[in-house]
Every structure is written in structure tokens, then in C-alpha cells.
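Taking the form predicted on its own, here's one chain by itself in C-alpha cells.
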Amino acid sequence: MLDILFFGTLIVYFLAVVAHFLALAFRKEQIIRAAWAVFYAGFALNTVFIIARGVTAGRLPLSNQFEFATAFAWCIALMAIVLHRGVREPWIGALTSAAAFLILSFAALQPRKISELMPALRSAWFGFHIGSAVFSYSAFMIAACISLRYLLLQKSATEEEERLSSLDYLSYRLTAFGFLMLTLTILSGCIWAEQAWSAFWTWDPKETWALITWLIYAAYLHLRLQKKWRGKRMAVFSLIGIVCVLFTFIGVNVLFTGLHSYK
């Protein structure tokens, strides 16, 4: 039942991202809409596959990769789902739900049993510490789509500046809010890092590129907040974080074994 659940959720991602790169072309208010109906079915089976692994499991689905990328689906399509409702445009449905679709499909290639927790794991600061990290993915992961978005505009020369403007700007309150949650995610995994393994600090490799992801979007505000940077250097900036996000995520997993290696 559960491979049902996620393979059809798979499915009905893809189905979205068809159907809005159609809204996007041909702008029928019908396809629109049909479109984010999809995408809507998508999210409510994401919804319900992600409850029925945690009530089989006994424990929140978030102790691995799987379960980690299944999260993150979910939660991109979450907020493109609140976005939305604020910015009624094609485009948003198209980027976030082939993000989503992408974010699942690697969840499609990690094993999928469901396995007991480890030790170190089974801490009041599992699920605080881990959401914060999914919401803050995300967040980046959206911001990125908007700066996407932006660039692809501003080569435009017909295109209104206040536009553009707002995009910057959306972008940038996503990035602050991602932000926030990774700090959150830091400090949380601090302090049970010491509690699990004496030290608030290892310099694990996850841990050493959670800090440079985090330093990378501390200099994106610094540059923002003090230094006006506008436009196309911060969505090109925004660009560069989730590469490093997506490296945090998958690529320390691949490459380097450490405290945070659970498959």
C-alpha cells in the first residue's frame, strides 16, 4: 500500500509539471486551473503517504534519505500552494511542482524500508531539528525558482521593472525565512549533538556544509540588508545557495561517512 501511496504521488507530480508547462504556453484560464487541481491531488497524496509511513513506522517519517526528499516534496509543495493564492501566475506552478517532482523522483532511487531508529536519533530534538531543516530547503528551493524566474525576465528589455522588483523581493523574504529555519536546524542539532555525543561540534561533513550553506545565505543578506544589493546578483547568489543546499543534501550522503550518514 505505502509503494502505491509514494509511486502515485510520483505519478501525479508529473502530471502536474505537464500540465502547467501547458498552462504556460497556451494561458487558458481552464488549463490553469485544471493544472493546479493535479498539483493539489499530488500534495493530498504526498499528505496522506507521508501519515500512513509514520503510523506504520511508529515515529515520524524523517530518519533518512527517503523519508528526508519525501518531506522535502511535500514541503515545496506546500508553500507553492500558499504562494499561490498570493501570485496567481503560470509560472509558480511550473517551476515548484517539477521541483517537487525531481525532489521525489531521488527519493525514488533510495531504499525504502522501513527500519527501527538509531540511538542517536531517538531524541525529543528528532523532529524539531529535522523539520526545521525541511521548511528551510524548501524555502531556498522556491527562492531559487523565483530567481530562476527573474533572470529568464530581466532578459527582456520590455519587462516592467516593478515586476521584476516584486520577484526580487519575494525572492529575498523566502531566502530570510530559509534562513531562520537553517539557523533554528544548526542550533537544534548543537545542542543534540552534545547530548548524544558529548560535543556541540564534530565538524561531521554534514555539519561542516550545513555552516557553509548557512554562510553562504548569511553573506546573501549581508549584501542585501547593507550593501543594497539588488536584482540579478542576488538571484544569481540565490542560484549558488541551492546548489550548495542540494550538495548538503545529496552530495555530502554520496561522497564522505560520518555521524550524519543514514541512508
The other form holds:
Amino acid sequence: MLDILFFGTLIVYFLAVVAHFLALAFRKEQIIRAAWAVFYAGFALNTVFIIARGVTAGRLPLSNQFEFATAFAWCIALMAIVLHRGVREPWIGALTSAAAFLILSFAALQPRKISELMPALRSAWFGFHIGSAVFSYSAFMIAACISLRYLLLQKSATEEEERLSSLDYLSYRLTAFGFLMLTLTILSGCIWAEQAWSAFWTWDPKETWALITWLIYAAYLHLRLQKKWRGKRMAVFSLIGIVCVLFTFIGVNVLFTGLHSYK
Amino acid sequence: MKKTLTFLRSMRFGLLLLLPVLVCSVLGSIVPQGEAESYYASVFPGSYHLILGLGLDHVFRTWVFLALTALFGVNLLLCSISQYRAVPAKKTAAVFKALRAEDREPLTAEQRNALEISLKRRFWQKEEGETGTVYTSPAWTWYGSVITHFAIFGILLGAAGIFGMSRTADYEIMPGENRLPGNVSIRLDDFKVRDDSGRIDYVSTLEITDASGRSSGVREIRVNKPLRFGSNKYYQQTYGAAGTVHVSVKATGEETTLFMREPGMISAGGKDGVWYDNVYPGYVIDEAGNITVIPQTSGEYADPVYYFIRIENGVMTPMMAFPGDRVEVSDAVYTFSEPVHYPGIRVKTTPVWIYALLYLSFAALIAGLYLCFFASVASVSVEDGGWSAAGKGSEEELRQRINAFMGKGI
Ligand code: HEM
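Next up, the form predicted together with the partner chain in place of the form predicted on its own?
Following is the full complex, with the preceding chain placed first.
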């Protein structure tokens, strides 16, 4: 049953991507609306799946790569939908639904077995630490989608200044939110690590890469707020940032072993 | 001198320092840290000389990395101080800019009322000027960036404190009384590997007595639930298993229980006795009646079996025993019992001020970032001719915020 829900979500996200690209090709209001409706449906299924898995496991379903990726895809969809209520911009639906689909595809490659929570993970900090990471990564992901849209739009060069700068601003706001969330993730991780393993910080690869990501985004914020960088340069920076996020999330587990890989 | 100071506190210097810090961090994540030399020789046969030579096996403890971090700390501190000193001027500038603005957003009497009520509710400070009224966001909103930067400095300082002053040591704690250095003693009452429902959960029940004789009372520690007592923190770190051998000396009636973690001689008189070899968690017997031990299981000792050598008058006899078995050697009786699981406890000593500083800085960092990104930091002048705002953020951003205060949608 859980598997049906999971693959159902995956398929519906895929349909949402297809519909969004069709909407881009034909620019018909009905197709755009239909594409969003499919994306909404995918989000709803994703929500049901997460709840069902949590109920089956009897705990927060956030304890391994599979569960994290499922929540990550869910949060991307959530933020895209919330954003869509205020901002109507072509490409955003296509890019964000593609992001949700790809992240969920990554989840599909992971083992789905529900396992007992190891003692180190049984903590009040668990939901907080991982929940804030999900929100942070998703905010960075949407910011990157908007930045990509910015770069595409900017290439066509005919676009009005105001529309570009509002995309630029939106991407920055999401990055700022993501940065706050990532800070929460790192700090709650420190407090938790000190309780579980006795040290606030051990430089294991996951921690190190979370710090690298945090520093990259700190540089982004300073270049924007202090050096007044805007537009294309910031959009490129945002794409570098998301590569770091994805490396922290996926690359570290694939390439390195450490406390966080729970192997 | 002044130039140097300006450079030291500049953001350019901060960004410049960031690059080598990032490079070190990437290297430190690629090369596993703190392994034995032989490990690097086998994993990186071509480059292990370079790795060891450059200290890449402990990047985050090399003087280069520590110096970079220290310089970053200096940069951050100087920068935070100058940001702190710049706040009043920024505030005044915003007030004047708002007051003097020529082109104002129109404001109906109703909107003006809504705006003023909203600003007062948000604790904006009201000042009456000659030309009109000016509201300024509360003092703390102007310090978001300052709080953020001082908090990060606080975290660096706390990290330095831990690096220099925090000590940890691991001890294997056996049932009963255990003496630790520094005149601390731990009495272990119980250690369990699973909870009542059968779920893995390592729980030690113990009582700690510190050097002054003060007792912690009987307490439980488990993974994620360390015990803070005095200036130490006690962690459930690992666990192991030990064979249990009771020795009873016939002549004196003396009884002792030994927990054997490794091979060793057990003897009452000094010469005769048993050479304890090992205890295995289980065994299988084949059709011919041969016993094969199972060296390791998931930590359970379902059918424990002891291997030992009986030594008497220079004659050595390899033997096996099951819990409950007794052997008599010369004037003593050796009884084997169920092996016990025992905890590995980590004792950490950290000055309390470091915890206080770190937790305070963590909270300040979150509060600071919240103020930076989500608080309105501005002055609004409200006149019959309309309103005008100045402060942090773009004009568009300010306009949206003020409109939101008036109840206009964004
Ligand atoms: C990794 C460490 C750092 C983090 C996480 C950090 C974070 C931030 C954040 C979130 C802001 C935005 C503040 C706002 O919106 O008002 C900011 C602004 C700023 N930061 Fe940093 N910062 C760091 C290091 C530094 C360093 C080392 C310097 C100095 C060399 C510096 C100088 C500044 C300045 C001048 C501003 C603009 C302040 C303003 O707008 O009033 N920061 N920083």
C-alpha cells in the first residue's frame, strides 16, 4: 500500500512536469491551470504518503535518505504552491515540479524498508534538526529555480527591468529564509551531537559540508547586502549554492562515510 | 596603522579568508581525519607522504587552519564593533531621510489612522517634529546585524574554549564500585542493552560520587541522555561484554568476583589457577559431537561458553565451561557465571562558562538572523501630505512593508 502511494506520487509528479512543459509550449491558460492541478494532486499524494509512513513506523518519517528525500520533494512542492498563489511566472511551475520529481526519483533509488530508530536518533532534537534541514534545502532549491528562470529570461534581453528585479528579489528572500533554516539545522545539530556523542562538532563530512554550504550562502548574502551585487551574478551564485546543498545531501553519503551515513 | 585596521575589519579580508577556509574544509572532508598512518598508506598509496607531510590527516588541527580561524575571528570582532558603532548614525540618517523626502505616498485620513495604530502596536517610537510625525522601529531592530556577527564571534570563542579547555576520557565501568582518576567513583547498579519492549537502548543505572564525597544519587544514563554532575558530564558511550568468574579460597573463605574483559591469569596462590582465555556468545554441536564456537553475534550471549586453561603443578589443560560450571584447582574453586554486559562511559569536563557562552550565542544568532531578514528596520514620516519611509532594504521593499502595516495587500 505504501509503495503504491509512493510510486503514485512519483508518477503524478512526472505528469506535472510534462504538463508544465506543455503549458510552456502552448501558453494556454487551461493547460497552465491543468498543470498546476496535477502538481497539487502530486503534493496531496506525497502528503498522504508521508503521513501513512509515519503512522506505520510510529515515528517521524525523517530518519534516512529515503524518508528525507521524500520530505524534501514534498516541501519543494509545498513552497512552489505557496509561491504560486502570490507570483505568477511561467517556468517556475516547470522547474519546481521537475525538482520535486528528481528528488523523489532519488528517493526511489533508496532502500524503502522501515527500520527501527537507532538510539542516537531518539531525541527531541530529531524532528527539529531534520525538519529545519528540509525547509532550508527546499527554500534554496526554489531560490535556485527562480535564479534559473532569471537567467533564461535575462538571455532574451527584451524583458522589462522590473520583472527581472522582482525575480532577483524573490530568490534572495528565499535564500535568506533558507539561510535562517540552515542555521537552525546546524545549531540544533551541534546541541544534539553534544548530547548524543559528547562533542558539539566533530568535522564529519556531513557537518563539514553543511558548514561549507552555510559559508557559501553567507558570502552570497554579503555580496548582495554589502557589495550590492544583483541580478545575473547573484543568480549564478544561487546555482553554485544549490550544487553545494545537493552535494551535502547526496554526494557526502555516496562518497564519504561518517557518523551521519548510518551505515 | 589606521589602514591596517581598516583592512583587518573589511569584508574584503573576511571574504579572502573564507577561500582558504573552504579549501581546507573540502580537503578535510575528502581525506578521512585522524586515522593511523598505515591507513593512509593503504588507501592513498601514491600520495600518503604528501597527506601526512601537509597534515591533511588532521586539517582542522593544523596551525594553518587554526590561524585562519583566529584571523577570521579578529576580522569578525573588529567588523562587529564597527557595525555596532555605526548604528546610531544609520538610525539618525533614516529619520532625516524620511522627514525630508519630497515625493511622498498619498495617505487618506483613514489610512493614516490605520498606519499609526499599527506602528504603535509594533512598538515603533513616535517623535513629533515641526513638519510632522516620525515613527522609528524599536531600538533592537537596528541591531540585527550586530547581534548576528557578535553571536558568530561568541561561537568561535566558545569553540576555542572547548579546543583548549575541554577534556574527555573513556572508562569501562564494571558492576559495583569503580574508581576513576580525580577521586571520582562510579557504582554501577545495572546495565541493559535493551529496554522492556525489546528495543535496543543502552541504559546504565549508576551512582557517581565526586572527590568531595557528594553523591549524584542513583541515576540512569542512556544515549542522548547524559548526566551532568559537578563539572563533568557522563555519557553512555559504548558497551562490551565480560566473562564472570567467582573465586572462592577454601582456606580463608575469601570470595571474589572477577569480570574478565581480556585473557589473564586468575590464581589464589600465585602459581596454580586458571588462565582465562575468552567467553564466546554461542556454539553449535555437529553430529560427531564437536563444538564450534560462534565468535560474534548481535551482542547477545545466548549460549555462552568459556575457554580457559587449567594450570596445576605446571600441567596445563585447555578446557571449556558453561555458566554454572565449577573447577577446583589446588586450594580454590573457580565458578563461571553468565557473562555481563558493561558500559563504556565517557566523562567530559568542560568549564560551565563555555556552555553558557555557546548556548547564548546560538540563541543570539537565531534572533539576530531573524531581525536581519524579517524585522522592519526603518523610519516613517507621516504627514497630511503623505508618508515616506527610509531604512533597511530597497524602496520597493519598504513600500510593501508600510502598505502591509496599513492593511493593504502586498
Ligand atoms: C560566517 C560568518 C558571517 C555570517 C553568517 C554573517 C551573516 C550576515 C548576515 C545574515 C548579514 C545580513 C544583515 C542584515 O541584513 O542586516 C550580514 C551583513 C553584514 N556582514 Fe556579515 N556575517 C558573517 C561574517 C562577516 C564578517 C567576517 C564581516 C566583516 C568583515 C561581516 C560584515 C558584514 C557587514 C558589513 C554587513 C552589512 C551590515 C548591514 O547591512 O548593516 N560579516 N552578515
